[in-house]
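As a starting point, one isolated chain is supplied in structure tokens, in the form predicted on its own.
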Amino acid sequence: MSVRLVLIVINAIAMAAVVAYVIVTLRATPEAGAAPNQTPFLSDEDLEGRRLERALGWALICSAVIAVSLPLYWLWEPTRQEKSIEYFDDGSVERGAVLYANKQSESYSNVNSLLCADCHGLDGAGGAAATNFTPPGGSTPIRVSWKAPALNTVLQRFSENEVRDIITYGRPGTPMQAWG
């Protein structure tokens, strides 16, 4: 069974018992009464008494709770945002191992690794990729060795923006595809 199908099953579900509900309240009728406002409540002496007491305790519960939670959260709060930029550069660092892995690498993921490291080397100093060659006014392809650029040095050759659109968009005329 799709997931598709189970939500319009459920969706079918909810929708009848919304006009059931809709139904049953049109057509029940409302007993004959006093208007709320004109019951009558508890005496000043009931409001006043143990009930008063309980909840101006809850309120003092509450406000010491806030008291004294709202001071720790302000001397928290500047370490939070540092822990989460280290937390999501760790990430990044786990996830560009994967994306970079190839079945050689102990991250490698057969789900999620881009092969990188068959053409760059498994330690980014650079590599081979085999790749078919069309020679200018030749008709038959060539398969030849491309050597693939060491990517530990690529930014001393290309600007971050630069190495951001060879990723996302390749390189023509060369075995770098586009991952974008």
Ligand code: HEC
The other form holds:
Amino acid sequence: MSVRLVLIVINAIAMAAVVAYVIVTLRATPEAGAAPNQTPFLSDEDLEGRRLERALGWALICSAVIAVSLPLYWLWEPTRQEKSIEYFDDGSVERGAVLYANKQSESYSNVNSLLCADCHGLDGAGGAAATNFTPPGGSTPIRVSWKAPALNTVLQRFSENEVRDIITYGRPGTPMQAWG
Ligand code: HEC
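May I ask for the structure of the form predicted in complex with the named molecule now, the form predicted on its own having been displayed?
Okay, now the whole complex, with that chain kicking things off.
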């Protein structure tokens, strides 16, 4: 959240600067005078004296800045990547908690929550789903309590891809519906 806020503030400042620049340039009236290509420029003595030294000085400063900042950037890059992975992981966990939640959960949202917790348990340790089930060979459905597996251990039984498929397509014939 705070990263987003900082980016928004930087963008707002940049936009304000652009607007201010446009207003200032529009209001400035150009001075009437000879065209630049018709005015004599500085003499060689002037150009090759302090002016040249100043330009070379700036070039030296810029090179020094690049020489220091590039290795620093290179050193910091792995940390930056790790931090952004962590940042996106944290965001996924937060969104997942909202999706998983039911009314008893802290993260419950009456718009986004899918109520997984109703069957799989508040803490993901497993639960049960009351459902109507017609046994093979039977003709009348009976009321059963269908065991819903623990999800806090599901990644020890299945790979991430398998879990994604289970959630997307559900388990046909069981209370686990397709959520894709
Ligand atoms: C109506 C109750 C119910 C709800 C709601 C529900 N599930 Fe399930 N889920 C089940 C049942 C029952 C099973 C086991 C089905 C079976 O017997 O194979 C299951 C199985 C699973 C499995 C496979 C676990 C394993 O070890 O086999 C995953 C993963 C899963 N559910 C995730 C979710 C997620 C994520 C949600 C919310 C989006 C959700 N479920 C919502 C009842 C439910």
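In this text, rigid core is short for the largest set of C-alphas that superpose within 1.5 Å between two forms. Numbering follows the first chain given and starts at 1. On a predicted model such as this, the values are computed, not experimentally measured, just so you know.
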**Asked** Taking the rigid core as reference, does L52 move its C-alpha 2 Å or further between the two forms?
**Response** yes
